[in-house]
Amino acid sequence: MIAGISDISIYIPKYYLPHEELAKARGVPVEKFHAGLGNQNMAIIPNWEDAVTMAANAALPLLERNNIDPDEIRQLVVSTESGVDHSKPVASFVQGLLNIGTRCRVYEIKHACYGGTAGLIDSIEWISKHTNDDPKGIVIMTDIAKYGFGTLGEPTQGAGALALLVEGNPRLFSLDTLLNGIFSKDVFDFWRPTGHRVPIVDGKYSIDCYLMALEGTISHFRTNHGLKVGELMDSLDYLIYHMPFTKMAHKAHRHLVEIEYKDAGREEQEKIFEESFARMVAPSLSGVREVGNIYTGSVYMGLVSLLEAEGKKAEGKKVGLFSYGSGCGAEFFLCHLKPGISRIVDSIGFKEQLENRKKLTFEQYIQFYSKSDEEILYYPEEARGFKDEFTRFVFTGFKEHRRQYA
């Protein structure tokens, strides 16, 4: 029994900073941000929320669409670089907030932005294994991107979490782990110090080390699928690329085309690059643009950009996806989609989302960004006010050290 996943959901907080807002504040042209990153606006989390919301507020709705019984998941993966505690995983706080019973496999990954796929991976040969019965289980990507005020890495924040319902004979796409491109190393890129609140970033040795990955991923896949150089593009339909900002698929891609294309003339290549990137590449690129950085979650984000824009033109479609996580670790694979996926794309509500948010000036997004966990002490006002059919869990503070929810 090959499994995939049956069903797919987002969560993103309902507030925003527009580049316009923060290239004013920090004195430089917008286009900085807009043409440099590629990226529009950035999601903000506010204090009552943090990465057990989110990923609680991700993943109800696959229970409640699915009509699944929460006893019946029996694998429930957490995915982050955003954890609450050095000790008790994300995935616990998520089981009790959504009343997971207790034959359940629950625990956290951590491997930067790599996490989520790895979860992912593992959660789908797990329940490959068992063919006796019909195993469920969910794999959360949760994370805040947050970096120092006026740091290059500023503009490229964001916030969010996606969770994924993992079957045997999946509805959306099946994935065959045995043929998947693989590429890791030990590399000193992106890394966030014990202690510390924000990353470390050696931005330009990060992108070569993305690219190295890309590279070494690529031809692992072309290996283990007996693809020639030169024949892997002509056997997708789209590509996904994990993007920390939507610039980083340009680069990403081009690399691609370099790779793939090498003995074509600069101009033929430049060619290649500009007519496969309108068709395979752009269509999931909205939510990066809108969102900005998600960690563990930026690829699969942008899985669900592409299903809401391409909606029922992408049923039967193979896409690749190649998943990046600083430190570093990689993984390119192909992922068919089923026929008759349209129920599914039309109930992920990312659009709806988007549309719903509110604005913030930048004073407000300092305030929100300036206090710690330990600041809040109360359900605070605005957050009572603040309800709709997307935000179902919020973070109270905390009582004896320990972090409340309701």
The other form holds:
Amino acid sequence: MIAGISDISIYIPKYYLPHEELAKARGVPVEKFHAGLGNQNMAIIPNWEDAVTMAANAALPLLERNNIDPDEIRQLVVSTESGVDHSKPVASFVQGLLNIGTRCRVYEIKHACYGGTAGLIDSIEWISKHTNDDPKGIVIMTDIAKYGFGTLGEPTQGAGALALLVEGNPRLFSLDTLLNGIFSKDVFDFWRPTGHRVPIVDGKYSIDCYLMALEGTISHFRTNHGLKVGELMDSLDYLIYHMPFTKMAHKAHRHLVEIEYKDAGREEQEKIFEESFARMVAPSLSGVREVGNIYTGSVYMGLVSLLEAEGKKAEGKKVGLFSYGSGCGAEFFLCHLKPGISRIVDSIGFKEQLENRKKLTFEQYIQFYSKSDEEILYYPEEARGFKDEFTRFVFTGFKEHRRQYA
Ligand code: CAA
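Follow the form predicted alone with the form predicted in complex with acetoacetyl-coenzyme A, if you could.
Then the entire complex follows, led off by the chain already shown.
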């Protein structure tokens, strides 16, 4: 049995800051964010949400709409680099909130943004091996991309979570797990030392590392699949890249075209880039443009965007996914979209979530992002005006060093 994905759910916080507001406050031309980075808005997480509540808010609809008894879940993996505790995994908090039973493997995975893919592949392989009782697993990617105020990373912030239902004989798509292209290397491009609230970033170097990893995974993938240089793009219908910001997908795809068509002249390469980008890459971009970076879930939010943009056209198609995590680890792998996959777009409701968000002022954004977790008491002062917008699970502060949720 080859396991795969039978359903996807996405959860995006209900607040956003337009890049226009950020540009005005920081004295930067807005074109730098709109055209230079390719982003329009960034999701802002309020103080009463965290990686745990986003994860639970993403996963609950999977149980509800598939009529799954929480006791049926045999594996619950949460991938995050926004963990709330050095020991207790986010996955255990989620297990409690969702009432998932005790006969379940529950753990957290961290490898920067690559952790989501590591968790998913691990789950697919584990579920594939367990043929006796039709096991079900849930993989969640949940992250808050927060940088320091006024830093170059600030306009690439975002937050969100995805939950994927893993089963044998999957309804939506299957993934190849054995012939993937793999690359990893010990680098310092983006890291968050223990105790730091925000990451330290060597921004330009992080882009170089990302492109180096792309090249490494492609070379390995070609070898595994017996493809010659120049044959990769023709073997795929779509490409989804890890996207900290929209323009990263442009940079990645341009690099791929240069590698794959290295003997073509500049003009020919540009023609290939323009045509293939519009057809293969552009359908996956709408989410990151509106939400920003969501680290572990980034590639999978790209997949949801693609399904929304392409509808029936995407059915039966082959997608190449590139997952990158700083530090660094990366994987290039194939995803086969099943006939009928377009039917799930309405139940995911990503577009509706984006349309129903509330715009924050720059001052509200500063207020949300200035408080440490420890300062948040049961229903914080600033939550008063927002209380009727609370989502199903909220973080309510600490009691005797224990995080409390309602
Ligand atoms: N009008 C239009 N475009 C403008 C402009 C203007 N007025 N001013 C600048 N630009 C363009 C620049 O030309 C540039 O475009 P190109 O990259 O195509 O040359 C773009 O806007 C960005 O401007 P800068 O080159 O000045 O870049 P920056 O110094 O602001 O830093 C960044 C950009 C490095 C991405 C920074 O935002 C950052 O550090 N981000 C966090 C790290 C990150 O996302 N790294 C990506 C790879 S690592 C990864 O993928 C893992 C992860 O998720 C974190």
